[in-house]
Amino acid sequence: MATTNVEPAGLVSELGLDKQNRASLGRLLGHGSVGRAEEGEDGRMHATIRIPPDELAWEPAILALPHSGDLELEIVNDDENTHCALLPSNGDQQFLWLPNFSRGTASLKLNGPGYYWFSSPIGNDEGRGLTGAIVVMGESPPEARLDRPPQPRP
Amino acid sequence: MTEYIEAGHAVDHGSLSGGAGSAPPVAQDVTYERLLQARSEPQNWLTYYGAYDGKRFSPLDQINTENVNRLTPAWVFQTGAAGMHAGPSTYAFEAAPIVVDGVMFLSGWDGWIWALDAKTGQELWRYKHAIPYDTSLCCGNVNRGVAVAKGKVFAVTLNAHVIALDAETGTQVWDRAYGDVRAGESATLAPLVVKDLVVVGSAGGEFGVRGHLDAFDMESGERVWRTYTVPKPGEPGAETWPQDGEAWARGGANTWVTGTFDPELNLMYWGTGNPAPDFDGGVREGDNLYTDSVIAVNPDNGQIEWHYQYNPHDLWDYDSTMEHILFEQDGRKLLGHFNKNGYFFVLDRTNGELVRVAPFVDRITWGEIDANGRITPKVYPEKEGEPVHFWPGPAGGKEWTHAAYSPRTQLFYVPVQDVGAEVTLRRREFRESIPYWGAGVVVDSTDMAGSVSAFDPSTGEEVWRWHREVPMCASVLATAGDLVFAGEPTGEFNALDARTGEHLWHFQTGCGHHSSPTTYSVDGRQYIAVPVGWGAWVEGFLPGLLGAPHGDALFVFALPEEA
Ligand SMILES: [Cu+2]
């Protein structure tokens, strides 16, 4: 029989997609947790991912940012494995290799409102849980808007 | 407790490859004077089409047509991709790619350019920009090249900004969001540089938003103008539009194929796209000024001088965004342009007179034009839920992909796409960056064909034709070897003789072609450059071939070196 739930992180857990070695897919359908980056007072935003132990999941694995600009980002790899980080900036992609227990930092630049993914390359961490989400709020900026009435949106 | 271990920072992902990080400064003295004479200097193809006229054509003729079945190989680059990144289902590699004095510059699909080494293919540098995943796109996630002035490179990218790039580095010098995600625009030519400015379109119209050009200062990335294509109540060509409501805010006529310049006459010639919704007339009764036009554009100011429309009140998505080539008959100052409903125009570039129209495409129902460029539709969506059926459909008798047009042999190469098309009126309300085509659309996956044809455009006549089963979706590339370059969706890439359109070559490049070949020459040696990378909106024109590998490789060839 088909089944809906309306709390899908709970029907996630129950068979037991969100764990290691059962399967994975609840994590990288993006139902993990959600984090916010805190802007500080030169403009830059700041946060903080990591990778907690045996669970092949970013923390938060999806990071939202008030607006468009500079990140500084904190990557922290608490498990007892390597990743590594493959990040969204302007200019290229930026990549750091992570140890096991080893902390490191990125500066991004993102230009725009809308979603980017980030993963750890390697190993197939990425099919495993090791992908996420940097989503920016936000709209384009007014210089870039239609001169036109506000128009409806869905 | 244990002790981190200090990682360091972040580094570029391209400090990780065998990229040497920068090129030569070949670019640092290409100024409006070079681009003016771009084809005196036949080593180089400086901008989007090669020269100002949009001729895609080439001086260069060591490679020819007796010699042309020696052609090999001379190197390959990959563009790959690691991690995940923006619109994998759509991609396809559309880019032009730009020489200048040895270094090539080249453009991938998702606001990655590159630097190389022209007569190696080693990567000198690269540039990534970060795309939103969620970027409404209509057709396809790519971009079709760059400009390259004063030391800069010039791209847009599909979250619609334009950007300078240090030519040199790789580095951005600035940038400027132009068009509006949140509703829908986006951005895939190559922008077109003119004095000091840099002129790029928007991408979109099948969103509903409203087409417009802008200008930036080349130096400071500050804006110059900005150009509507479609009126506001109470500017000139408003009366084409509803009176009331809003249509023309949502009327689309975006210009996101690159134009053409004169500088004598100081015009840009710029295609306009197709009025939103595509197939729903009903709500934008009027001729619809100035979608699916030709307009005559001052680089200056950005003032409409005259305007020509090929497509008054379009209900078939014949977008007329498609290359204006510039050519002169008989003292007269033409141009030339294949549209996609499926007939071939000649006008007078001095004021938008029509000189010429015949058919380029064997299959045309949609309608008729008559000599004098009037024009009778026959079969057209009409009413809620009926399907109607028409030839050229919606991908058109030519799609983006350009015409060549040689000097030497006075002919208009044009790939072309014999395909129809099912459309269904389906009526939806507006809503901004949701597609707002007002039609379901179903293109003929069996019956379809294919050509590279040779019009004469004194007498509009096809002076021969090379026949395929499928439709040919690559630009074509004329030179005075006297030979048309055509990259083919099943993968080869072929030569023909410009005269007789007789089949001297081909090289099957493992993907199908949907890019702009071009050719330059280093230290005596010429090359054709053609990045092949199948995708991007293949269902609306060609859904039979939609499996067909998705490659990703600019393919170089040369003549062999003697030994
Ligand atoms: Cu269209």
Given for the second form:
Amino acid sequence: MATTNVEPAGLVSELGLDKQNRASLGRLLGHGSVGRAEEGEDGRMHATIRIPPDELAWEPAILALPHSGDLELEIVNDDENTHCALLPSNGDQQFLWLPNFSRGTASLKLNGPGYYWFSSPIGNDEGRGLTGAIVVMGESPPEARLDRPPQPRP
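Having seen the form predicted in complex with the partner chain, can you show the form predicted alone?
FYI, this one's just the chain on its own, none of its partners or other molecules.
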């Protein structure tokens, strides 16, 4: 098995897999950059995610939040194709329709730390790699932790 020190996004680009319809494989997993939400004076977090032209990827594909709470998320579709965003929000979902060269805003509430997945479920966008994650940093509140005895460790 060959290994490489090239970053995943660079390797996919080098192989020509980062353009729509260049290869049958396309993008299996989103592998764009990692971004951070900024916290405003009102305590709400703000971030922008783009869909670059002809890449079928979110930029950033991974959005990190410093803690749980409210997020104002702007999504910009710079692509020549229509996409959408199916976003998590406290166990529910929000949907944004994103015609080509458009933008939309979603207000999300993510109350706990963890990974929250988002995607564009129209056409075969998910299958071609238009998936991403919002990562909420922090510890679970004490009331949410399991009350169980210590588990044996190998």
